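Shown next as structure tokens: one chain only, the form predicted on its own.
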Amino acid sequence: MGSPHRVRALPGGARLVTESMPERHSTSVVFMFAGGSRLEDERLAGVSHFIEHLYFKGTRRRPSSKEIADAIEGVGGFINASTDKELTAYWARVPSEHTELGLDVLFDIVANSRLDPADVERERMVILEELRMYQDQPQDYVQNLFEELIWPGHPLGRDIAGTEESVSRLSRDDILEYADARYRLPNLVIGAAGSLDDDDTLALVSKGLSLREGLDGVLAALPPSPLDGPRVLIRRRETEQAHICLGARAFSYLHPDRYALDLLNTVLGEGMSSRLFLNIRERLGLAYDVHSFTQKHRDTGYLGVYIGVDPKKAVDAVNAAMAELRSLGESEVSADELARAKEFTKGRLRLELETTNGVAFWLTYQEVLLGEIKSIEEELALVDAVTAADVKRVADELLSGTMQMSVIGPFSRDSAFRLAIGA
């Protein structure tokens, strides 16, 4: 049975995706705009994230952040936003009888924000502190360094929040110009899921549309250049634990092998039954935290491994992780291991879609990035169709690419790390 969602075209090029979940007591609404930090040049680095912060500082109808928060929290709801590299989302979850209020507040934020000059300066200081705090968290910062290696000289390899230099020089005029270019109806998909009526929701949304229609002044999403070889980047710090990310470019979210990649990632490093956890942590005792992860964009992606390890054991842990990667390309995973990976993947997806918020994001994300929406049954069937031979083939293809590694820890030389990844 297909998903009971409906997609409607809205005036000006926006779209509405709804799914009725009458057994729920809440409704979640997502306003998702195509475009994020990937579309920023060096001069505007961090502007999408800056705008997301500013839109919660006050509108013409709700002049302060307190009034925005009170409107939603006053009925027991939640409101938030997020900026990614290829999209920006604003969302609210409210008791179903307050769906109209949730929509009204979101429309107010994205169409009527004041962008007061004083708020711009205050929020600039907040974001600069956020950037500095992030660099003080090596387990997170090491992934940012890794992405600089995976996509060198490209917006995808830059922190979503920008740099201290770019945030310091962004002017209010820069922010207004960029917001005007990106926050337009053709870039907007509105998703709603919960105890709602499709037609009533359409009427409420149509009444609230006031963004501009045409598109202009928008940068193209240029693909990253090919890598010229493996690299190791070390940030020397006298930390108690070394933090390491290693991996290689992989597939986009449009690539037909993305499901095989996800299962490879599950076998390799998702959860306490994965190979990395069982072998590197449990059997060898080399690292407390070790796992793998993927990142996918429209035309690229990567498979990465994170290791948090005693500096004295760092090189041994990297060699052990590389051995696990190579083993996936040398022989097929067993039928039992593949079956467990599939059940893990399918189960996690089902759990994510238990909430109205999960469903609203699931629908909106697909419509924005893929241009079509698969039902959960269709998605699960694509996972089930992956074979052990597919996983082995994908592993072999990834390992033939150039490995990259970022390291934060008390190291003065990179020779042993370079040797481990063939650099």
Second form
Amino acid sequence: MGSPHRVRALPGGARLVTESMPERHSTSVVFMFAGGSRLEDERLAGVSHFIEHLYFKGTRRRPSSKEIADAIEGVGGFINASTDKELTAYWARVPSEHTELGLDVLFDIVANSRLDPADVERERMVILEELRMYQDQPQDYVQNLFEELIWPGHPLGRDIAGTEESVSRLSRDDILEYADARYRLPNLVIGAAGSLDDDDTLALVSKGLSLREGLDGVLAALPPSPLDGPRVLIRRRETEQAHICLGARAFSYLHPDRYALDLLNTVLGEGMSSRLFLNIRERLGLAYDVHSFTQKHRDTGYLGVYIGVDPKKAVDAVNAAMAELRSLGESEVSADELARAKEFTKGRLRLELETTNGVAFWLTYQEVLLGEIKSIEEELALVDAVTAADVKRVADELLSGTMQMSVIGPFSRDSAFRLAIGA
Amino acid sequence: MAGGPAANRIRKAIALVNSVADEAGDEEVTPTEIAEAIRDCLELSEVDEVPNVRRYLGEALDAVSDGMPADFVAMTLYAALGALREGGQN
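Show the other one: the form predicted together with its partner chain, since we just had the form predicted on its own.
And the full complex, kicking off with our chain again.
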């Protein structure tokens, strides 16, 4: 990273975060709106994602998706967007001399999109296909099912893109109303990183800022209810492999033990030197793909394990994964294993921050979700401060929670799976 | 790898089930033969020394009685074998 970042207040409650990286040739600009799919009720499920798609269909100045793409690709840049559960981001990466163009296109799509009725109908078909395609990818779909178990009946447990029912039902008026309520200045953080001047960027941003102030119809993000007990959800499919996700609720991104959780996850199942990989794949030969992962939100999160396995070995592999989880709660990781996990975590973060895009996202994400920005040095120090006792304590705490497991494969009953996780 | 008498009997039962699943072998293996092989496992006190082994074997026996696919029976037997392994019955 280059010089320290700067945070500036913009009119209407928006904020600008910049970091000058003078040695780079590009600038990345991110428009990040607090919100995302967790604020949607069941009727509006998928509306944030729908809006994100529609914003690339045309604006008053650039009436088609081609003209939007041409504007950025014409200078060799990239433009894209993503909807998450707690935020929606639009971004562009351009050669630095075209920073003004990048900002102009992003301002244009978030403030002047046409939302043409014919585009709404065309995009509805695209999203419905996207939802169906997703269900044909069991490795991904099993994680969706797992999230349904982790946050039952809660928007966090739903697919970001909504359901076929909700997407089919959303009207153009629903979309306009929701966009008008969410795409307001207090919800917006603009991040920019690259070969830029902080003051020049502030001037460019101030010139383009035309969203409305204030917030109408803001929905409160309700916390998920406690889980009743361990559950297994099976989707019977005649697949060659069984796809399994198991895990338990864990910590939010505000929790003081989140760094210990990340290190636990690294030791358990990140990479080819993790315990799950070495024991379940290399030693026992039970599964081709086995790894662990975390997800963190404002008030909740989870630690999950994915296993792709021969159906005959499915329960055996689950038992072996449970044994690895239990061992983390029974004894402390060795000093060597902890040191390797720390270097892995710190190295991944440094690599992520090599690009202007990585830095712009890192800064903007923190400002939107945490309301403050830690430097990389502060973040690395928090990773370094985690002890083996912290990791063991976190493992203990997670294992005392109720395990959840989703399975896709040729299974017609769940009794053996329930036995494996004590459900 | 689990290597006690229980593990050996479970492996024998798995081999029988797999021969049905893979449609291998000259002679047809009947559900009765498979059930008998599982009952042989259940007779050993060793299966009570490790949590869940008896329960997995019981599930496997139920699956045979219920006419469940051979792959499912095999999966439950592998789970019993794995439980022995995790329980340190080497």
